[in-house]
Each structure stands twice: as C-alpha cells, then as structure tokens.
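Below, in structure tokens: the form predicted alone, a single chain.
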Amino acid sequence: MSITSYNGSALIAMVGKDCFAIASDRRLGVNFQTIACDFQRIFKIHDTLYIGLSGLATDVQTMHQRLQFRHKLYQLREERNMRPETFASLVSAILYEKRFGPYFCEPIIAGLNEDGTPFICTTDLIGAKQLSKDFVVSGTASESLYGACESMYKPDLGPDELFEVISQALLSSVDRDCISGWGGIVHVVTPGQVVTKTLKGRMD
C-alpha cells in the first residue's frame, strides 16, 4: 500500500458563480483500522482562502503549520492577505524544495480573488500545479470523486446548489472507498460569508 493512502482521505473543491466550495471526509485511519472520525483536512488561511491537504496525516499537520507561518510572515511584510495564485505558488515551492524526501500530501487550494472570481488548483507531492475551471479532487477516493463530479457538476451554480452538488458527490464517492468517509465537512465561500456544514455519512 502506498504511503499516501496509509491514512485514507477524500478531498474536493468546486467552483460556482462568484463562490467556491471545498469539502473533505472526517476519517483518520491506519490502513483499515479507524482511529478517529473528526480529523481536520481543510484549513483556513484567511477569510477567502482555504487549503485542503490529503495524504499522510502527520505531513498534513506539518504542512499546514509551515503554510500558516509563511502566510503570517507575508501579512507582516506586505500588510495584506495573499492572493490565491500567489499562495498556490508558495505551496508549490515548499513542496518542490523537499522533492528528494517529499511531504506525502497532495494539496487543494481554493480561494476568491479581490474581484470575487474563484480560483481552484491542486498539486502533486512535488508541487506540480494543475489549474482547473470547474473542480479538483484529491485523496484515496479520487477516482470515484472524478466520476461523481463529472456527472453532477454544472457551471455557474449558486451557493446553495453548489453545496448540494458537492455534498452528494462526496458522500456517493466515499461509499466506494473503504479507507475514507465516516461523515464529511463542507465550506461554501462567497465574498460576503462562509457557510460551514457537517455531513453525516455511513459509519460502517
């Protein structure tokens, strides 16, 4: 079994009309043994920028701490928040820096620009960016997430419709992956507010 699937994970980000949603499962496991069902994989960088980290749980936490530290330094020096594109480049650089002994996590970056346009992006273990205009997925359930998203996604969805689509895609996909699931969490971000909802999923 690959080290990236040691703990299991499912992450997804989706673009709507002047909004985006990012969702993950809550399970933390060691192979097929479940340790906890309230594990955090999505982290807030600032009000309109979120990062989701799938992969090895220890590297997820280390990576989050490093990114938060670098963003706070940027805020002190520049006196403004980081743009999503800039943050994606920072994530890519941090991962590539450690390419010979990488962090075993695959990030999803989702944010809103100052004009309200959404930005989503994912990278691999060594920081190769993949930009998208509709959705990005990551984690051990990524194959079934791709199928669910491609069949359910429509462009220019409003915040409520986007929540419905991303929730259904996540819940139906983790049922097809035995090392992710056990509920989920969804953040829907618009320029004016952030709505966070917890999903109840199968616990078997």
Second form
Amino acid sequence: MSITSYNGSALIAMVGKDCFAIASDRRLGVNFQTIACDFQRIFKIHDTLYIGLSGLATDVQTMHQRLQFRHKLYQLREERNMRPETFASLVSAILYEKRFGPYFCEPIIAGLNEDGTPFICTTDLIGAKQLSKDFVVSGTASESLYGACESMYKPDLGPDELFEVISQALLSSVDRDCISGWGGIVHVVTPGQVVTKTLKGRMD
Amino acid sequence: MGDSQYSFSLTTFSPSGKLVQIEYALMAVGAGQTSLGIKASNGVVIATEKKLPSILVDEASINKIQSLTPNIGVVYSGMGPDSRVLVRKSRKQAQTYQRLYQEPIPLSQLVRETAAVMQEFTQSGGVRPFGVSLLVAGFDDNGPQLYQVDPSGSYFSWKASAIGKNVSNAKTFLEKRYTDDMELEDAIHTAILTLKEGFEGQISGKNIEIGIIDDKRIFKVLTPAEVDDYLAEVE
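Can I get the form predicted together with its partner chain as well, since the one above is the form predicted alone?
Expanding to the full complex; the earlier chain stays at the top.
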C-alpha cells in the first residue's frame, strides 16, 4: 500500500465572502483498521491562519510541531503574526529542505490577510505551492473531493452557506473513499470569530 | 575557529567589568570620519565625509554608503574593510530571509541579525571586535527608521545620530535643529549643515556622500552633481 494512503485523510479549504472554511475528516487508520475517529488534522497557527495536513499521520504531527515552533519564534522576534502568504512560503521551504527524503504530507493553508480577504493554497509533499481563488483539497479522497467541490462551489458565499457547501462536499467525497471519513470537523473563520462544528457522517 | 592556542576569546573582562577590546574598538570608530543620519517624517538621510588620503585617489571608485537591500542603506565610521565584511554578511542575511519567506526583510530584523554577528565577534575564539559603528537607514512597513549598531553588538533606533569624529558637536547641532515633523528635504539640508560644522576645508559633492530613502522605498546614493545642487541650496 502506498505510504500516503497508510493512514487515510480528506481535507478541503474554501473561500467565501470575507471568510474561509477549512474542513477535514476524523479517521485515523492503520491500513484498513480504524484506530481513532477523533484525529486532528487541522491546526490553528494564529487566529486567522489555519493549516490542514493530509497524509502520513506521524508527518502530520511532526510538520505541525515544526511549523508551530517556527511561527512562535517569528511572533517573538517580529512582534506580529505571520501573514498567510509568508506562512505558505515557509511551509514550502521547510518541505523542500527534505527534497530527497520528504515528509509524506500535503498541507493546505487557509488564512485571512490583514485586509480581511481570504487566502488559500496547497503544496505538494516537496513544497510546490499552488494558489487558488476558490477551493483546495488534499488527501486520499482528493479525486472525489475535486469533483464535489467543482460542482458544489459558488463564489462569494457567506459563512453559513459556505459551511453547508463545504460540509456536503466533504461528506459526499469521504463516502466514496474507504479509508477516510468517520465524521468531520469544519472551521469557518471570519475576521472577528471562528465557528467550529463537527459533522455526523457515516461511521464506516 | 583558529587553532587550539586561540580557541579562547581574546575579548576578556577587565577588573572594573569592562570589555577593553570593545572600548578600544569604539575609539577606532571615534577616530573615523564623521557620519550621520536623520530620520524625517517621510524618509531617512545618511551622510558621511569622504576625505581621501591624496588627490590622486579616484574618488568615484570609493563608495562608503552602500545598500543592503533595495530599501535599506548603510554608512559606517571606523575601519572601511571591517564595514565591507559586515555589508557582505548583512546582504546575505537579507537574502536568506527573502528566500525563506518570499518577502523583504523588515529593517529591525536585519539590524538585529547584523548586531548579533558583531556580538559574536566579541565572544568567539581568535577574533577581534569589528572596528566600525554602522548607521542603517531604511523604509519598510513600519515607516522610515534609522538604527545605529556598535562594535559591542548593541543597537539603537534614532531620530538623528552621528558617529565618528566630532560626534558631540554634531549631536548638539542635531539636537537643536531636529523637529519631529521634518520632511526629507529639510533633513538633507540639516545633514549637510551638520557635516559642514566640523568639516576641514571646502565641502563639495566630491568629498561628502549622501544616501536617501523616501516613501517610494528605494534607497539611493546621490551623485556628486546632486550633492552639489543641495550644497548650493544650503548656501
């Protein structure tokens, strides 16, 4: 079995009107056995910057720890939070450092710029950045996710509608992938607040 | 660094708690040609004397004021060769930051890293402190800024400052003339007047250097012709 499908994962980030949403499944598996259904794939870097990591679970956790370390040092030195583009460049640089022995994870980065406009991007496992203005997906269910997002996405959705769209896209895609699913979690971020909801899906 | 006989630091404490090598380095700075900087509301100006040892020296080939990034410039007082080493290191630090974050380094971060290099040379084996103080001028998202970095590695942000020979007269002059709402053109005139105060001989575009950065955020060194124009305005 491929190393990137050892644990199973599904992630989406979507852009709305002055907001973004980032969602993931909750399954942690070892090949076909499900080990946990509360695995955290989305991490908050600061109030308006989130990163979701798909792929090998150990690399998901290590990448998160390394990025949190770097961001905290940046905050202390520069006395400000990192902008989303800056953070994306940092993620890309850290992944490329391991070009010939990479982390087996594919991050999606979602944040709000200082002026409140949303920013999303994804990179491959060795740091090739891919900016997007509508949605980005990652994980073992990515092919289904692309299809679901493409058909369900509309630009300039408000936070509530965006939540509905991203949830439906996630749940319908993970149902077509045997190694992701077992619930979902969605964060919808606007300049003032973040609303986090868990999704009830098919627990199989 | 160095062979085992010099693996200890050459900069050691005196009984009174001073690092004598740093004091001596500051004296080397104090014997250097005067440099000064003034922060205006919409830019920064740095200037220095460019007294050459002989009239045979090709003055166009000498650049005391250099840029570290497109929006940060630096001038020194003290030992020229030491400043070249620091300029080289700072430029590399700025580019490393740019490569990592894909955005230009904030001035305060570059100054911090340069100062850290200077401090290393006061606490490493087989090396001596740098014999220069730097005045770093730049314009970034936090507006115009002017920093001074000393051989010890300490750094300060200034509204206006002078280093090198004649420092106390220059600073007194600057204290009298400086206003918080000064604009860049006024600051350039004030800088020239301050240099003139302690200048021996006839001041001209060939024996001073002026570097400016305005709100377009491009640091540039004025040509001798441009300097002469400002000198004429000051007369």
